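One chain is shown next in structure tokens, namely the form predicted on its own.
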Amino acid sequence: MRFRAKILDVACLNHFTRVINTIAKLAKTCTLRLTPGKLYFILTDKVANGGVSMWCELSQGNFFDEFQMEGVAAEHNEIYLELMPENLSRALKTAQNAKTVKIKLTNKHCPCLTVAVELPSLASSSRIVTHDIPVAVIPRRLWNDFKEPSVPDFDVSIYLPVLKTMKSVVERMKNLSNSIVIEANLNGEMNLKIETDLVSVTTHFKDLGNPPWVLDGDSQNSTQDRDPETMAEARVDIKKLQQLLAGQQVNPTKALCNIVSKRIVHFILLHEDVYLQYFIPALA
């Protein structure tokens, strides 16, 4: 099992750093899945237990100048590692104006992702700062726990308003309540609501648009027979929503959310070469 990669381009390095910073805000620990073409950051708290889950997918060719790996076996050419993204984020902070960054799977007392940052120096010799990030190798028999989550059979799918606007609304609301109701319809309308014994606050968004979902085969989606005015709603933990909005360092070109009434809110954020899904279960 081997892995090594190298980033030379400053723009790619900064972009990769922003992605890792975003993930570090969303997950204390997560699984890094390496395949020859892609990297995945996966968080699978069982939604049934009230945990959020996350799936973030990057094409390695958009970030790395060199990328070599050998998986656990020829027919399973993949590597699954558990790590704390905050550690990777810290290591990349030292690489702001690096000449190169090399990432390699090593074994030093325990398996590590070793990040070697080559910094420019005035002398002819370069300075290299090395970070060893402990990782746990996930055995093949557990890989099935980290499959891509399927898009739920939602009641409503809607484009999100500008995330900065949404973030400031949610930040103001979180002082009033621990939970927030997200509701939307097929008319491009979405509301964020807080209701407590003392106060009820609603922010309305209009003309957001609804994504045209084309599902495989002829399966009729449940949204087709739905009255466009009717709201689908889910009450979620406001801190989990705020975490998603506050963590965004990659400004998505498309952001949408799918609501399964009273069950789950599924967010999809797309940015050229980064695809992030985030699931927040509804509160009872």
Contents of the next structure:
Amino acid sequence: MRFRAKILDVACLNHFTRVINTIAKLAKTCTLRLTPGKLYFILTDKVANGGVSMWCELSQGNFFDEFQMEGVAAEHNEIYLELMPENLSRALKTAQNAKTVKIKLTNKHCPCLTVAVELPSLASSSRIVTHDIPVAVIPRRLWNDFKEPSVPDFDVSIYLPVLKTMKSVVERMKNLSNSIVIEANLNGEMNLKIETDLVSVTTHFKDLGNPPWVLDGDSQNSTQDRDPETMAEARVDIKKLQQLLAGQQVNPTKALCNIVSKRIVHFILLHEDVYLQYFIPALA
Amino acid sequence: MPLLLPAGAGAGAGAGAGADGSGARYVLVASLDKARHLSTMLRAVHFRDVATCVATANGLKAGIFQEFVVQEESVTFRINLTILLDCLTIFGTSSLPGTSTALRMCYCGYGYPLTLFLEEGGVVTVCKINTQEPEETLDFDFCSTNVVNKIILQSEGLREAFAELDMTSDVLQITMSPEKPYFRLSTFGNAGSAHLDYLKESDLMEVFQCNQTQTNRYKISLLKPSTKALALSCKVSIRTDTRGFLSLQYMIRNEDGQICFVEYYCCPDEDVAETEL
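For the form predicted together with the partner chain instead of the form predicted on its own, what are the coordinates?
Starting with the chain above, the whole complex follows.
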């Protein structure tokens, strides 16, 4: 098993850092899957995560100038690692003015992702800061746990409103309540609601638009029959929603959510070349 | 800014929404172009979680509201100020140039929640905050005819002084006099006593009308919350009456040039003899 990669371009480095920072906000521990063409950050819906799950996909060519990997075996040319993205985030913090950043899979006293940051220096020799991030190698027999989630059979699919507004509103609502109701209909309307003994607050978004999904067979019929005014709703933990929104720094290219009434809310965010899916289950 | 839609938005409003949308069933309706003006001012008095709100035809800062209709003589209710502030700033506290939050505040009367309609950029938020029994408000009975000493200072002169008050002192002693030291703030803390004197000729002093030497002590814990209002104000008026009661009036000017006042009253600490220098 081998992995080595290098980033030379400052813009790529900043972009990669932003992605890692977003992931770090969403998951304390997650799985990094490496393939010859892509990197994936995966979080599966264990009880410990409060049932949320995440799938984030990046094309390595958009970030790395060099990228070489050899998986566990020829027919399974992939590597699965468990790590804490916050460690990677911290290592990249020191790389703000770096000339190069190299990431390598190593075996020090335990398997590590070693991040070597070459910093500019006045002397002829450069300074290198090295971070060893402990990782756990996930054996092949467990790889099935980390399959790409399928789009659920949703009741309503809707584009998200301007994230900045959604972020502000959800942050304030977090002060007032622990849970939030997300509801939307096929008329491009979405409401965020909280209700407690002391206060109730509802924010109404209009004209958001509903993405046109190409569905096969029965699913297509069910959404076509649906009354456009009827709301699909789910009550979720407000902190999870706030964490998702907090991690989004710039307005994404595409942002939408699929609601399965009373079951789950599925977010899809596409930002340039980063594809993120995030599932928040409904509260009982 | 467009006027907000009162009824219709927010189902299940119950008695809170005027059925015809004209607000005819509301006891109090107030509309404001920039919710931030109200939230800024409320922050000045936000040192307790709950505030009593009294609205009369003149009251509740009618100057800053574009529309202000009160059906009854006076409307009083108690409300959680922290929640009110969170609702008023639902769209965030930083403002982009050209954007502002429009506000309409409606109240149906005793037992009903205070309803806020806020709108920014086409997005409407409706908040219903439960109100509580109004508390007895203290009447300090401070009337201008009993004022003995009066000073109006520019706030910047007092801000640093108040920020640096020795909090180990139980009291803040205020001396006002037609003679030296004119205006003196004193504390008596663990490290010793500190005196801060303001000259009556100082640039910061706008009005100096002291007729009698008065020295009064006030519990510092009672005055410290007023620093919030001081921070937002441009001018402050300090007056004492024949009983040694203190009135602090802060003039707050918002970014549109509108003026509001926040008043504090404090009674002197009982254990101390007066007119001592």
